[in-house]
Every structure is written in structure tokens, then in C-alpha cells.
Number of protein chains: 2
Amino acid sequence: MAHSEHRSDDALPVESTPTTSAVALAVSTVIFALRSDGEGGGASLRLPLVRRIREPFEGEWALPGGPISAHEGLAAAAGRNLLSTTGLTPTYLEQLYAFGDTDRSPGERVVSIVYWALVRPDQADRATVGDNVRWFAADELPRLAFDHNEIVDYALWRLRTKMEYSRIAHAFLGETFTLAELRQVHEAVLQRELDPANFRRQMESSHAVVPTGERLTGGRHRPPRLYRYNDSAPLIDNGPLTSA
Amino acid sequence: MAHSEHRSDDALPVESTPTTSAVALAVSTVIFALRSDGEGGGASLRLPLVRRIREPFEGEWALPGGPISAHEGLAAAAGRNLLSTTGLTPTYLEQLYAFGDTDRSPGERVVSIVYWALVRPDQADRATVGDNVRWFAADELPRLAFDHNEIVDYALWRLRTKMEYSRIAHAFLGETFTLAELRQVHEAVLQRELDPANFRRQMESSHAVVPTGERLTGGRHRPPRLYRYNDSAPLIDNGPLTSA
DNA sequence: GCAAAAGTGTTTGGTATACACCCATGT
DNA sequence: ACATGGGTGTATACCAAACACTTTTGC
């Protein structure tokens, strides 16, 4: 450790030290959307990346990110940055992890506080796309700048883990949806098929969704009920933390 | 938002911006130990706090913390700081959350990356104690500096949640232990009694612990088997992240 | 009528809980 | 002997998965 050891009195809470540190602070976001590929009902997880226009890693793909300005919270910084780089407004936004290895950015010390976000397909369609912003399939990423491959892996793990015990799947869908659509979201994320009958019972018993009374017509089969997300049901989720 | 909006090209990944931001970066740690209170087998969660010797919140109790130096990782910074302020070496150390509300430190913008740690009783006994470092019962804390009460609440929630599906209880114990001791750790953390018979079966089926073959004599009853933590068993835990 | 998906019912196996009961040691 | 916790056995309840079956639409 290069740092000289502090005496106890010296190293008491730092929040009083007004010296800005030599460590740069940034916010990045892993954004997930579910997009149907081709024709079959199968959908796949996709995420937008931006091309770096400076060294290091100039020309390579990276997570959208930016600096934190002094007068905005972390989640706000993530949301603002997200909007300005990709044009996206997330339905769901949560802190993922703070990455701070000393060697993650060549020549410079950067600590990145990474968020992960879910967006709906209609929002994703409206997103900026161009030479410097492009969507990739989450399981077919190129080699990314910095430690961003690791970060995406971790975000994917969190998404999949959380899908099993929480109810975030609706963040990929519109206001109303059928149980089949909701199930297909689960199937696409978890990468396995689910029994429609059991899935229905799980959703009903969890009270995560409520029927709207309407049905979706137009399919060449029995018209399914439309459901809406149940906002009043409690999330057994983030513990004491409400925001984020 | 006081910050002017970035143009897309402008706000691409920041890791290249060498300007140090106006935001201070710190590391703090919530340290838990299990200490038997009085005589009964009952133990309670306790944590060490340090007294602030500067404004803001001078004289109030706060979590141990300090700045991040340029050439050490986040977990290393937490560990070093922990050692220098309290003399403790944790058995378990994990990142909790990055706290960065704009108003959490009066007059200054501080982002704190908070870790949580578990220490064994023998380590806890060796810890520095004095006018500026004192142990408190986790459920009888005074009003702390900054948002540290919130942070401790969140750490407690994480500890309790994780205790139910992971195997971190052994971090509170020595090299070998009886199942009764391990069960008492669970009971103290979860604040409810557990059936000894069922607890035994859960531990056996999870293969989290292995019998050493030895027994603990000296009690005025049948000598219980001693167990050791099973390092080779997988933790279904932090996903792709290995360190921390 | 037939295909296709919605929706219901039933069986089954695993797992958590409660609790009765025996075992081995110190006093 | 008896008190105390160690350790085993077992009945019950609950829950998730598997799958057979009925319903309702479009063609």
C-alpha cells in the first residue's frame, strides 16, 4: 500500500476533508431492452453501447457514462447521462455496483458507479442510433473498453437473479399486457421455457398483476385477458432503500 | 438540474476526462460483531463507531471511514481504513452501496462507497477502544452523523437477508464450532429462535459445514461434534464477482 | 371441424416445520 | 438419578413442477 498509515485521530470520518481526491468519479449504465428478433415469438436481450471517441480505447465500444456534476444525485446523474447519450428514459433504474480497481483505466484512476436500467420496446425504438450508438445482443458482445465486459456480465446476473424473486419483468412491457407476454419476458431473460399454467398461478398468487377486464382480440385463438401491473403491492426488494 | 446538458458526443464515456471532479470520494464501513451480553447464551449484534473530531457533526458518532488513495482498490481502502481506525481485521468484507445524495454532507458534496464487514469475537476484543471509538448495540444506536443511521439500517437488512440464503454466519465464529454455536449466530442475527433439529438438517444438506471428528467436552451434557466451514462448497452468492 | 392458444384441475415429489423421543455426559 | 443439551425419527403442511384436460377464438 502506497499510502502512509493514518493515526487513529487522523483518519476519522473523512467527510470533512475538503481536498478533492486524485480519483476521478464517473457514472455508467447498463441498459437492457427486450427486442423480438426476426419473426418467431422469441425475443432477446439487447443493450445499447457507445463508441469511444478518445483514448484510451478510442474506437471501441463501451457503456454509456459520464461525469457526476456537483449538484445532482447519483441516480439523477445516471438518468441524465442516459438520456443525453442514447435518448432513452428508463422504466426501471437501480444501482449495480461501484467498480474501482486501480488498473481498470490505463494511466488514470477512475471509480465508476454503475447503474442498470430496463426500458420498454417502444422507448428503445425511439432511441438514438448511429455510428456512435448501436444495439448489441447481450450474449454476443464484442470486446468492450475497460472492464465493461465484466460489468455487463454482472448486470446480466443481477437481472436474472432478480427476475426470479422480484417483479421487474413488467418494466419491459407497456401499460397493459397479457400473461403470455409477461411469461415470454421471463423466458427470454431466464433463457428457459416456463409452464404457462404454473406461471399463471404464480402471478395470480403473488398479486403482482391485476386483470383490467379487457381482452386482447385479433389473435387466431381465444382472446387472452389483459393485465396491469399492481402498484399497490409491496416489493420485497430493496429493503430500507426507497429511492434509486 | 443545475448542470448544463451535454451534447451526445460530449458526454461519451468519461473515463478519459482527466479533470478531477468537484465531488469528494470516501469509503466507510459498517462492522458487525456478535458479542454475548451478560450471562445468558443470548448474544447481540454490536458495531464500533468513531467520534467525529471536526465539523460537520463534531462530537457525534459516525461510521469509520476515510479517503481513497490513488493506488489502492476500494476494498483495500476499506480494509486499511478499518484497521487504522479500529484495529480490526474483518473475516468478511463486501461492498454495500454507494451513497451520493447531494445533501448528505452539509456544505460539501461527498460520495461514500460503503462496505460492510463481519469480525470474530476474539478480533473484536483486540479492537481499539477509547474515548473516540466505542461499541454500540446495533438496535440501540444514538443519532449518528450524516445519513449513517440509514446506512446502518440498510447494512442490517442486507446482513439478515443474506444470512437466510448464504452462508456467512461462520464469519462470526472461530475455526471450529458446534452446530449450537452456529445456530445461536443465526438466532441472534435473525432475532428469532430456530429448531435445533431442523437447523442441523439444513446445514447437513447444504454441505456448508463438515464435521472435524472431534467433540467439544466440558459442558454438563453430551459432548457436541465440532464442525469446520466447508471452503470447497460453492457460494451461490455474488455471481461473477469474485473479489470483495 | 380443426388448429392454436387460453385457462382449469389434479397428481406428485420435494422441502420446511413441529414435535416426540432417545442418547450421552456432568453433577 | 436427573438435568441438560445433543442428536434422530416422523407426521404434517405447503409449494412448485408436470401434465391431462376443457374452453374459446380464427380460419
Contents of the next structure:
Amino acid sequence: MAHSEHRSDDALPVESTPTTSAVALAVSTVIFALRSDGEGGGASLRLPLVRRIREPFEGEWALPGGPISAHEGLAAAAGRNLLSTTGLTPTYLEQLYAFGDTDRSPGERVVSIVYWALVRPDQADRATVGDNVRWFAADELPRLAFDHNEIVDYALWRLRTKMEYSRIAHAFLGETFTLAELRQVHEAVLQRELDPANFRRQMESSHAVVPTGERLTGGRHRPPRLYRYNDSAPLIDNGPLTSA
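I've shown you the form predicted in complex with the DNA. Could you give me the structure of the form predicted alone?
Just this one chain is shown here; partners and other molecules are left out.
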């Protein structure tokens, strides 16, 4: 790398500006969905990973992502990379953090702008899966390429924190839902059982959800009431779900 030098008539010591090296910019996304393990158990929080097909970390699992083009917005790059690697179009997409430790990628300096996304089960079912794309339990991941385990841990912390005070659970559900379905989302994300009666009282007293006047059909017992999120209720944090 060339140095900028200055020498006076008195032959003072050379002064040089700090050297800089090229930094690659990439985007990655942590995608969460509630999915069954296929063995008769309930739905759990899972995310898709892609197997790397080149060095570094060839053959290891990593978050979906890729480079950002010179004329592309960050969110657009995240969406494009998600679609090309997993076939997913998220309901909820939010920028998480920028990860840029100098040693996070062997051979070159890479700064990753990381997004996190939420998809409904019906959307997750349309994901591309195969030898190089697979769903994993969010809390039981293998060792991932780069610092992607750390990134997932951070995304899980953000998701669980927001679950306590925002309407983010809506991104896992349809437009209408039962309180039991809403409670199951909270339980799966927070990894603890919630008392159904207390949860019902908390939801109804918060005015965050309102009954639609309809009931879920198809069951053998008395059909439960259907609810929707109350768009008029003041929310501490609504994120991108402003029109949901």
C-alpha cells in the first residue's frame, strides 16, 4: 500500500498516514419459524442454514447471505439473498446488527450487516430444502462457519426480549388466531410454559388483541374465539409491522 510522505527542507523524519485495506461488505439473515420436528412433538423455534460450497469453511453450515452489490440497498440485498438461497420471503425483516471483528473471516476483512426475519409455518413449508439447505432447532445448532453461532445467539436474545413487550408474535401467525395459538408462540420462543388462564387475562386486559366475533371451525369441542391484533392500541415497539 502506497504511503503519503512529506519531507521538509530540513530533512525531518518521514510521516505517513495510516494504511487501510479493502473491506468486503456482506449481508446475512437469521430466519426464525415455528416448525414441528416431524416426530409428533409440538412446534419449536427453528431456522434454516445453508451448507457452504467454497472456502473458507467449505462444507460447514452457515446463515444464508451473500455480497451486496454497489447499487443495492441493504434490505433489498438481504431479501435477494434469502430468496436465492432458501426461496423464502419473510413477513418480518429487521436489521439486527453489524458484525465486523477483524478476525471473523480468514483471509480478508468482512463486515456483515445482519438482518433477522420471521416467517409463518405456511411460508416456511415453501422453503427450498435439500443437501445444502436444512432447518435446525434454534437452540441446538452445530458449530457454524465464521461467527454465526454468536450471531444466532444475539438474534435469539433480541427475539425473546421483544416478545415480552411488542406485537412481534403476530409475524408467526395469520391475520386471525386463537389465544391458545398465540400462547403456544410465546411458549415456543420463551421456552417455558405459561398458565393459560393468566395468559388470557393478560392479553385481554392489555387490549393488544381484540375478538373478531368469529370462532375457529372444524374441532370436536366448542370452537374457540378468533382474535386479531388491535391496530389502534398504543404499542411500545411495532417494528416494521405498521400495517399488519
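Positions refer to the first chain, counted from 1. For the two forms, the rigid core is made up of the largest set of C-alpha atoms that agree within 1.5 Å on superposition. Here the structure is a predicted model, which means the values were calculated and not measured.
* Note yes or no: does the Cα of residue 190 move by 2 Å or more between these two forms after the core is superposed? => It does not reach a 2 Å shift.
* To do: Answer yes if the CA of residue 52 moves 2 Å or more between these two forms after aligning the rigid core, and no otherwise.
  => It does not reach a 2 Å shift.
* Has the Cα of residue 180 moved 2 Å or more between these two forms, judged after a core fit? -> No, its C-alpha moves less than 2 Å.
* Cα of residue 210: shift between these two forms in Å, core-fitted? -> Shift of residue 210 at C-alpha, rigid core superposed: 2.8 Å.
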